[in-house]
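Consider the single chain below, provided in structure tokens and representing the form predicted on its own.
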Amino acid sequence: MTEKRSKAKERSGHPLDDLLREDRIPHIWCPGCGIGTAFSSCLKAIRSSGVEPKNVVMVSGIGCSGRAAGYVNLDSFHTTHGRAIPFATGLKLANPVLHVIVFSGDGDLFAIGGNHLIHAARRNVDMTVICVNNFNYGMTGGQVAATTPKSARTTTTPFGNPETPFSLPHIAYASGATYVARWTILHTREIAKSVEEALLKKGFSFIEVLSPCPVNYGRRNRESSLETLKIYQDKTIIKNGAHPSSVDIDPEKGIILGKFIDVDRPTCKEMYDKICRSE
């Protein structure tokens, strides 16, 4: 073996490994925990996206799902609690060739960051908006968030969360976003499809990737990672082109998942240089 071919060798690893910045690698994610699986997957279609990635920048919020920007081996910014997309919107608002994509978690999407959320997709601010919904705040002790399930049970809600969660696809659509889909861990191939499509449309892109959390909400909850798993594998039913009003998550009933919306409309800049910039 010629010395090229044994350092290339030695070299050789992980497909996605030039994505990743491997000195901040073991990552500090739970075993069981879904994270990491929703982010091999968007790196996968930033990859058959063809999208040059020093044309792509990742930013992440606050929360486990948040570390997501320290891993990624490309422009990237880890931001203050709540305010990854106002980032995001300056970031493409400045330099409009970017793909600029929010990985970020339910807590700091829908809770502190909610309002940003709604202002963006109704706008229509041209970025892919990955929310992974552990339903809780796993990071700081797994307290309840407005995605708990009613009833369950949090660091905050002991006896059970007696408050209706929030569907997340039904206030991206009720908010402007031209894209909407939710997947599940399970889902990989699905969740790549939808961020490459995400990354390739022009607008608002959500998408919610469900994601077990085994160490607090899971162990409050009775419920290992292999348990969830198997919930999102029996009780999960794909419905393209369902209305998100009708997308709620019920393991009883079913949980629905699927690419819900797909349209077009202006984008925030479209539409600024079309009133703001006209003579």
Contents of the next structure:
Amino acid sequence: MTEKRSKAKERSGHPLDDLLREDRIPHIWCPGCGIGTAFSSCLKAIRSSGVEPKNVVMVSGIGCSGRAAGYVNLDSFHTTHGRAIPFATGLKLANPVLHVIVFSGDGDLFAIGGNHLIHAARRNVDMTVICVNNFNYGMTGGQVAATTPKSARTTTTPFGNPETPFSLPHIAYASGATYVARWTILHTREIAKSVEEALLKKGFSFIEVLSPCPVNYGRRNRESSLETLKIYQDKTIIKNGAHPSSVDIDPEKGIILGKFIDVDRPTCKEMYDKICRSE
Amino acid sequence: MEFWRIPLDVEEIQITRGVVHILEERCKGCGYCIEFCPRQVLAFSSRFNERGYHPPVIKNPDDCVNCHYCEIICPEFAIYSIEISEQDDKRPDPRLHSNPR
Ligand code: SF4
Ligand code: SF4
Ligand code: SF4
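Given the form predicted on its own, state the structure of the form predicted in complex with the partner chain.
Now the full complex is given, and it begins with the chain already shown.
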């Protein structure tokens, strides 16, 4: 393995190559898709956290973001739709030494797997959940999702979305997450810092990363990927410590980013050991 | 970087310098590195790579400050920078000439 890794390094030389399954690169993500940036920020954080890569595992569900588990050169698992969190919970309970990262999309984590997310947060399972939010179901052709902004066009809302989207940080906070942050893919350093903090923190950590899906969401809403990033540059407001109930995504008034919550609370395993394992 | 006046302590402030490397065959031409490099080091090439995308070219090599921003924002792991040590660095101080953008 080490030999294979060093050979790979000679061939190209990107500093994150040893965390990648290089034979599977280029990945399938479309040109301008932000998932690759969220993924590379996450790998950068694994590197800079100083955690031994053999103790880091990545689990993802289904969807474009779910492919990440197949590209990372760590122990990883690509689960069935919505089930990344229960799989990750099992990993963590069976081997508490592991740092478990769930890397998946908004549809997988908040719609198909929504119940798993709220309950893992409620029980405060020690894991890091990174949710790439691109406001639609990219892989299946751009259907409306639980995160699609009001009035936005998707294949299933050709006249505009009549529904109100979820605020992901608010749900994570209300369910009991002990670390909650939101960034966009333009904020690579902030994502990496949050992921690093989350990895080293005990408890359920949730990081939302806003990301362009130029091929589906972008195309139907007349936004190229560079235009989306310009919006991220011009319209975002960093408010660390803002209450998660107030963190709107409103391209007119502003998109609120930051580290909103960082508190400590006994984890699922600590409570179990205390209550069920003491004689 | 253009200064309205040259800061008095300009000689003392250390700025790291970098050399940027592009793995052309991985690039999908999204332009993020070009658009968001703080020093406008990069530009689109008119050439195509083997998959039909325009990779970036290095327009102002002397201006790279090794900030690694391109390295992480690139969704394709196709670009990275490496610090050059001061001894190896024979280039003019980037703060003392104006940016051609
Ligand atoms: S469909 Fe959208 S989310 Fe999926 S890879 Fe393409 S741009 Fe990314
Ligand atoms: S390292 Fe920084 S300055 Fe150098 S090319 Fe990349 S983004 Fe530009
Ligand atoms: S960010 Fe990466 S994929 Fe995009 S143009 Fe630059 S090198 Fe190519």
